[in-house]
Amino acid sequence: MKRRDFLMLGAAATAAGAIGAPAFAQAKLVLKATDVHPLGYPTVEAVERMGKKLDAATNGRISIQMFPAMQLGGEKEMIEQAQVGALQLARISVGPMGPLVGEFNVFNLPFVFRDAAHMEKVIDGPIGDELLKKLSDHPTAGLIGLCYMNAGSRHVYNSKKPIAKLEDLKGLKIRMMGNPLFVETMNSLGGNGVAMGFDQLINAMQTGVVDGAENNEPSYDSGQHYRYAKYFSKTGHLMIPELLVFSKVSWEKLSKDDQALIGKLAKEAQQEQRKLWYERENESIKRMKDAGVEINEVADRKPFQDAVKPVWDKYGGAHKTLIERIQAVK
C-alpha cells in the first residue's frame, strides 16, 4: 500500500469514529489540524493558540488537535485528506488552490507584491476576503476558506554557488511546489523547476535529484535545508500567502454558531501568525548566519522580473482587472 494511500485510509477510519455521528454540532469534539511545519513554527502556533481560545470559548466542547511536521502528509494529502473530512483543519500555500480556483493564482504570480506591506493590504482587504468566498463556494474544491498567514519572501538556495544575477540559474534544479505556474516561473528565470512535495525534499537534495529549492527563512532554516544548500539568495521571486482551510464535509455538520465562532477566532489566528512570523523570520536569519549559510542580496532584480513576463502573460492574462485592483491597493 502507497504511503499515501494508509495515511487516508487510517485518517478516514479515526474520522468516521470522531465526527461521523449525527449529534456532530453537539457532541463533544476534537477537530484535527494539520501542517507541514513543527511544532513552533508561526503557523503551527498560531492554530494552537486558536484551539486553546476555541477551547475556553465553548467550555471543553470543541477542542483542537495539532498534527505537525508532515504527520499526515505532505500538502497534496492534506488537502485531499480535508476534502473527505479524515481532518478538519490545514495549513496550506496558495500555490496549490492556483489550480482549484485560477483567480489564486494572481497571487502567485512572481513579483506581483511590492513589498509585505502591500500583501497585508491585499489579504486584509475586500480582495482576500473575496477570494477566500470564491474558495468556500467553489463546487468541488470541498474546502472552507477561513483566513490567510504570512509566509514572506521566497528566495532561491541551492549547493552549488550564490546567485547574483540571473545568469547564475541557468541549469540548476530547484525544487518548486506543484502548481505549473512556479516550475514555469523557474524555468523562464533560467532554472529547471522541478515540481515536488516539501516532504520529498530533502531526500531529494541528499541523493542530487535537485541542486535545491526556494523558500522563506523560517522555513529554509526549520527543516535545517542549510546541511545540504548552504548558499542562500534573497531572490525574492515569490510571496505567496497562505491559507487556514478547513474540510467543508466537516463544516457543514456545525451550528451556524460554532461556524461564525470558529470564524471569527480564525481571523484573530491570522493577526497573532503575523506577529509571529516576522519574530521567527529575524530568529532564522541569525540562526542561518551562525550556521555558516552563505546569504546574498540580489542587487538587481529587475533582469529577473522582465525575464518572468511570459508566465504573466499566460496565467495573468485572464485576470487583467483583478491584478488592475492588486496594483492600486496602496
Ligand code: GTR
Contents of the next structure:
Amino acid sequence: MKRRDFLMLGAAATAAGAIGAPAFAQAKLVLKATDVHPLGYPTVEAVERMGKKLDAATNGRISIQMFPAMQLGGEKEMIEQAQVGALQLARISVGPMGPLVGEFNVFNLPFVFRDAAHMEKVIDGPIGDELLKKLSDHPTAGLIGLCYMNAGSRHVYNSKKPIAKLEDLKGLKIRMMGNPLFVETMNSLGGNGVAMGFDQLINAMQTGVVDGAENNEPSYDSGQHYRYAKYFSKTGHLMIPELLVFSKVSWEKLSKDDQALIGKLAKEAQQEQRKLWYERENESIKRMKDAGVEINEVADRKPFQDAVKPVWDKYGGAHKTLIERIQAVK
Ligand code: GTR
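Switching from the form predicted alone: structure of the form predicted together with the ligand?
Below, the chain from earlier opens the complete complex, with every other chain and molecule after it.
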C-alpha cells in the first residue's frame, strides 16, 4: 500500500458523496496501521484482531493493514505520517505525547501510579477519556485518541552492572524516550539521560553510544536488548500506558457511523490487549532467564522516588488537580 491509496479512496468517496451517498459508503477502505513492535507483540496483535472485527462488521468494506516492526519508521515518523494522513492508525506510547498535550505528562511522571491495577483504573475511567478527548480536540496535534493499552513498568538495563541503589546509576548513559521529561528523570536519578528513538537504540547500544536503556520486559525481550545489556534492574520508575491514535485528516473523511464503530472496537482492543500483555510479560521474563539475563530487584525504591521530586515540580506543577484526582482513584 502506498499512502496515495487512502487518498484515492477519499476521492472515490467524494464522487459517491456527490450522488448523496455517505463518505466511503461504496469505497473499499484499507486503513494503514503501524507499530514499532513485531508481529505477535500484544499491541500489534490487538490491532490486528481489531482489524478482523472491523472487516467482519463492515462485510469487508473496511480493513486494517498492519505495518509492524518499525517498517514505517520510529514513533516520531509514525506520528508525523499520521498527522498528514499518510497512515491512519499509529500505536505509540503516551511518552512522546507529553510535549503536545501537557496533561499526558502527568501519566509520564515517575512513580505516578501505585501499581498496574491503579493505572488500569485511571485509563479505563473518566480521566483516561478526558485525556483522549484533549488529544482529539487539540487544534494542531492532528490526531484522534482512540484508546490506551498496557505497557507494564519500565526498568533500567545496562551492560555494566546491576542497579541496586540510586548511586549505581551514576555515570551510566541511559537511552530515554524523546521527551525532555524523561531525560530529566534519568538525570535527577544520577544517570546521564540520552534522548533517541526506539529505532536507533540497538545501534546505540552496539556501538557503546549508550550503556543501556529502560523499558518493560516484553520490549527488552522482543528487541533482543539483552544481547547488549544483560543487567536488568527492577527500578519500576515509569509506568506509561500506550496509545492508539488515528489520523485526524483521515478520520474526518469517515462517516459518523464508521467513526463510532472504530471507536467501539478500539475500546474492545484496550481490554483484549491487556490479557495478551500479562501472558507476554510472563513469557518474556522466562525467556530473559533462559538467555542468562541478570535480573535484580531494587529493595528500596524510596531514594529513587525522592530524587525525582524536581521532575514532579516542573511537569506536574501546572496539573495539581489532575494529579490529586489520579491519586484519589482507589
Ligand atoms: C515501548 C513502547 C513503544 C516505545 C518504546 C520506547 O515500551 O511500547 O511504543 O515507546 O517503549 O522506549 O521508545
